[in-house]
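Presented as structure tokens, the chain that follows is alone, the form predicted on its own.
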Amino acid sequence: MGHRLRFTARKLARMVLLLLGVSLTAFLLMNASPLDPLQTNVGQAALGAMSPEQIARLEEYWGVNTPAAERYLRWLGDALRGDFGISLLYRQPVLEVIGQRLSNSLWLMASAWVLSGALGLALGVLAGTRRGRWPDRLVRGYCLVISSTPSFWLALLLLMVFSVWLGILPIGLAVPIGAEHAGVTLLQRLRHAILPALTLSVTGVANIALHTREKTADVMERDYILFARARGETAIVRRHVLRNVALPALTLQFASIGEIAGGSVLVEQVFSYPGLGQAAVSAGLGSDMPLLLGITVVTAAMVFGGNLAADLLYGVIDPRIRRGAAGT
């Protein structure tokens, strides 16, 4: 138990350094943006009609004349105390905006994460156990096509087929148009999340399926598989293959959290889904530095947390790793 606590403590210390580097990189990129926050959010015509005093107040609000180092250190000091500031666009605390948008995005990312992992593992095992035959060629062809297909193009295609042509699914948003938030049912939310979640899950299958296929094919050529076949065993895949492909599949599954979070930015834009990805785009285009830094830190923590969970689950799945870690 002690080695697990030490391992977790080292990982958490690395996470702090990672979040610090991520926030600094995001700030520097945002600070180097050629966008003028006043012209972007107020407009050139409106600025021309304002007095110098009004323009000065706007510049102070957007922090135009504040040195970059002072702005970042001020934000970092507040963030260490749990205060990520006020969103310049939404005029609400950053954590409140992130909480509202993250609750919508979790529907998409969680369902896409589970579906892509389950389908990727199943297709990879199917292709690996039938290497060279038509199921293998079919799965490989599907994965190669999907891996080279942009997520936004697939989202537009699904939107056109199921929403425009067939009319069986809504065209976007998270709730029906004009519906009150309190009156929206769970079924309505799930119906609006089908197409975005399907897009993210389909695009996330290819990587897991191809890697699982290679590992499965390698396991099927081992001597103990030939010995199991000679003994007349019928549960080779369940008893031997799945045990050996579980760890690589688990690694890829938790590593795909970052890919799903990144893909949700484009998918949410296509479906006008009010999630965290759409808020990140709005913050970037609107020069909302506190909101963008908050979203960056939260998403980076989610990705790191997924990798940490994978490392901790290794010892649960494979006792040899647990014993090895205890010995060191």
Contents of the next structure:
Amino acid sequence: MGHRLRFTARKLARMVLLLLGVSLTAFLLMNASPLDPLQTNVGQAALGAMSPEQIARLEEYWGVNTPAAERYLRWLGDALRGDFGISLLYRQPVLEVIGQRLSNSLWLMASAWVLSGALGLALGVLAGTRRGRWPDRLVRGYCLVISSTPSFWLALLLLMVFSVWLGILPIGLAVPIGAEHAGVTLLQRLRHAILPALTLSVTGVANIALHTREKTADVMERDYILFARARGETAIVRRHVLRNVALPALTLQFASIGEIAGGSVLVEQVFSYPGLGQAAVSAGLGSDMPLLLGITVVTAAMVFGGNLAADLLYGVIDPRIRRGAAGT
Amino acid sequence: MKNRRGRALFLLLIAIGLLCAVTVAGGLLAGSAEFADFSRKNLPPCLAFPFGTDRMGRDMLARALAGLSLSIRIGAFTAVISGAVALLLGTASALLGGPVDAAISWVIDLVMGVPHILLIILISIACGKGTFGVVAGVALTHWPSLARLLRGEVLQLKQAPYIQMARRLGASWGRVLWGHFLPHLLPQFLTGMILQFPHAILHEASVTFLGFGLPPDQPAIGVILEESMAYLSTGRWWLALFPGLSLALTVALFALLGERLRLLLSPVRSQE
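Would you generate the structure of this protein in the form predicted together with the partner chain, following the form predicted on its own above?
After this comes the whole thing, all chains and molecules, with the earlier chain placed first.
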């Protein structure tokens, strides 16, 4: 037990250090930006019409004159106490904005994560057990097509077919236009989330399917499979293949959280879905540095959390590691 | 064309030829991609304009080709840069070991911890957006996976008996690097780099689509698709369909090229 605890503690410490690194890198990148927040948000014409005092006040609001190191340390100190600052565009605390947006995005990302994982695993095993035959060719072809397709273009196509031509699904947003917050039903929310979730799931399949295929084909050539066949076993896939393939697939799936988060940025933009990704784009375009910094840190935390979960699950699921840990 | 290697080589050459043709054609068509003629605006696809025309009467075929050419050139440039970074950091990490290795591994974890799109957006903002921003962003985000792969390879090679033997026999490090490491690493490096092309191209288009990349006056695929969004609900499907499709085909061609090259360069399969 002590071994496992130490392992977890070491991983956690590394994760905290990485998060610090991410926040510092993101901060430095934003700080290096030559884009003037006043120019992008207020506009040249309006700036020209303003008095120097007004401009000075705006500069203070966007933090133009404070030194970078001081700003970062102040931000870090506040962030450790749970205060990520005020979003300049939404004029709300950053954590509140992120919370609202994340609750919208989490639906999408979770369903896409589960769907793409299950589908990818199934397709990978299917292709791997029938290597060289038509199911394999079909799956490989699908993976090539889908990994070559820009996800935002796929989103555009789906939007065109289902919302414009067939008119059976809404064209964007998370709730019907003009609906009151309290009056929105679960069904309406689901209908708005179908297309974005579908796009994200479909594009997420390729990676895991191809890896599982490799691994399955590898397992199928082992002696124990030959032996199982010789004994006349029928459930070879369930008993031998799945057990060996599930672990790497699980690791891969946890590692894919970053990709799904990245994909959601594009997909949410096409569907005008008010999620975290869309907020990141608006924050980037509008020089809302506190919000962009907050989103980067939160997203990185999700990615590192996923990796940590994979490391820990490995110990729980894999009997070899479990027994090895118990033995020491 | 008798065996698989012959076929692979044949397909490889065709893919390279096609991509070169698109690059050159796009470069030559840059003028007509910008040419606006309001007497022929919003035409659906027809014989004279197979991809249709947009709201300013610009030929979408020319625009798509010019965009692809731009994509391929940016993709090639960024993939080569990130490949070089990966080679440098990956081998340095494995050969120097110790604190250097720890530091480089940490940076790799760091870069992999932020989704590519988000990191490219951040770098692009740091460089003031525009062409330079997106090129820097894509070039600086794609190296970690290849660097990790090369690091693993070099670590393994360092322990390999024949390398140890060469050292004991008095071969200098330079000779070992040149004579033993390079022939082993080159195929891995080349295929790894070419397999980065598709990612680089897709990410460039995505970031441009979001508004952090190439400026709107360039006929980039991301710009074209971003413009097409406004006409989706009015049924001008050709504005989005063909440019996106041609981008997907280009990316698939690069992916196939990488796969075939891997098949050709892999010593395990040299007898097929």
